[in-house]
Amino acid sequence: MTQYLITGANRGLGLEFVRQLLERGDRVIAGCRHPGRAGALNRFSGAFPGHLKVLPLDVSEPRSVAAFASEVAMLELSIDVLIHNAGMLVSGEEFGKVEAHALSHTFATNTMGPFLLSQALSAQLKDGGKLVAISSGLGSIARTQRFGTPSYDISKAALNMAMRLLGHALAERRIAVLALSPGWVKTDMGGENADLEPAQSIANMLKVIDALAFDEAAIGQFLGNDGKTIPW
C-alpha cells in the first residue's frame, strides 16, 4: 500500500489529491494550516478510516515546517511519495507597484518550504521513493510572454530550479524527483475561465506520478498534467 504525504490539503487540488487517493486505497498524510477548521478534509478520516493522517503544517513558516517534520518521524510514518501542492497566488500586481512582502511571502510559500520541507523529511522518504511539486506553465521562462503574476510567476520558476537541484542530491538514493503542471484548473486560484476541473486535473497527474521513475537522464524535470516537457 502506497504512503503519500500532500501539502494543502484542504482545498482545491490539494483536496482532490487527498480524495482520489484514498478512493483507491491509498494512505495519505495530509498537511493544512488549520487542521480543526478543515471540515472536508477530516470527514475523510471518518469514511476512510485508518488510512488519513492530519497533521498541521504552514509551509511558509521554517518552524512549522520542522515541527512537522519531528511529528511525521515521532510517529514512524515512512513516505513512497512527497507532494508539495501548498501554494498562494498575489493577484492583481501591476508593474511598478509589485510589493516586497507579495514577493517575499509569495517565495517562503511557494519555493522555500517546499525546499526546507524537502530536506526535512529525507529521512522518511524511502529510497526509490517520489519528490513532486506542483509547479506551473507561468513558472516557464521560455515561455513568458506578458507581465502578470510577477510574484506567482518567479517562485515557481524558482522552485523548479529548486526540484532540478533536490533531484541532484537524491539521485544516490534513486528518488525521482519532477516539477509537474497541473494546467489551468478552476479553482479559486485558477478561477471560472479555466480549462480543466479539479478531478481531471488530479486524475492527469496521477498518471504521471504513477509512470515516474527513476531516470539519471532526467532528473528533475519539468512536466505537464499530460506528461510532457515544459521548457524552462
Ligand SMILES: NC(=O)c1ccc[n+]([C@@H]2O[C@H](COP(=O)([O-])OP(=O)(O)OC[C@H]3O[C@@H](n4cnc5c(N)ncnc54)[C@H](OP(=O)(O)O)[C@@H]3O)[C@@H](O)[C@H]2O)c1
The other form holds:
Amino acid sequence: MTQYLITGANRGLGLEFVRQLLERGDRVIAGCRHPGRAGALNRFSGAFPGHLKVLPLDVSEPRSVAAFASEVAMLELSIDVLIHNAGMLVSGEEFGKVEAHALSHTFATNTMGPFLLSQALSAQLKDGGKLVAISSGLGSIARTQRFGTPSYDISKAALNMAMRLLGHALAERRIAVLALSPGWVKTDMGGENADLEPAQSIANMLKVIDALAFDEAAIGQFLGNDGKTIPW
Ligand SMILES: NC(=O)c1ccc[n+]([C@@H]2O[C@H](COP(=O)([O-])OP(=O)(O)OC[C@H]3O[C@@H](n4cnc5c(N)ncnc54)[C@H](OP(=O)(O)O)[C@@H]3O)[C@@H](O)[C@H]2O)c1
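The structure above corresponds to the form predicted on its own; please provide the structure of the form predicted together with the ligand.
Now the full complex is given, and it begins with the chain already shown.
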C-alpha cells in the first residue's frame, strides 16, 4: 500500500487524485484550506476508513505550511509520493494593469508553497520516493506565444525551476522529482471548454507517476500527462 500526500485536495484535480487513489487501495494525507467545509473529502474519509487523513493547509502561508508539516510528522509515517497540486490562477490580467498583489499571491501559492512544503516534509519523504508538482504547459517559456495569464505563467515557470533544484537537493536520497502538466482540464480553473475530464487527466498522470523512477540523467523533469517531455 502506497502512502500519498496531496495538497489542494478538496475540489478539482486534487479531489479526483484522492478519489482514484483511495479506490485503488492507497492511503492519502490530504491538505486543504478548510477541512470543516470539505464535504466531498470528508465523505471519502467515511467511505475508506483509516485510508484518508484530512489536515488544514494554506500553502501560501509559511506558518500554515510549518504547522501542517508538524502535524504530518506527528503521524509518524513515511510518504512515498508527495503531490503539490494546490494552485491558483488570476484571470483577466491585461498588460499595463497587472497588480503586484496578483503576482505575489500567485507566486506564494504556486511556487513558494510547494518549495517550502517540500523542504518541511523532506524528512517524512521516503528515500527512493517521489516528489511531484502539478505544473502547467503555460509555464513553458519555449511555448509561450502570447501575453496570457502572466501571474500564473511566471509562477509555473518558477515552479519548474524549484522542482529542478529540489531534484538536485534530493538526488543523493534517490528521490525522483517531477513537474507534471495535467493538460487542459474541466475544473473551476480550466473551465467547461477544456479538453479533458478530471478522471481522464488524473488517470493519465497516475500512469506517469507510477512509472516515475529516480534517474540521474533526468533530475527535475517537466512532463505532460502523456509522459512526454515539455520544453522549458
Ligand atoms: N485545470 C486545468 O486545466 C489545469 C491546467 C494546468 C495546470 N493545472 C494545475 O492543476 C492544479 C489543480 O488545478 P484545478 O484545475 O484542480 O484547480 P481548481 O479547480 O481551481 O482547484 C484548485 C485547488 O487548489 C486549492 N488552493 C488554492 N489556493 C490554495 C492555497 N493557498 N492553499 C491551499 N490550497 C489552495 C483550492 O482550494 P480552495 O477550494 O480552498 O480554494 C482547490 O482545492 C493547479 O496547480 C493548477 O495550476 C490545472
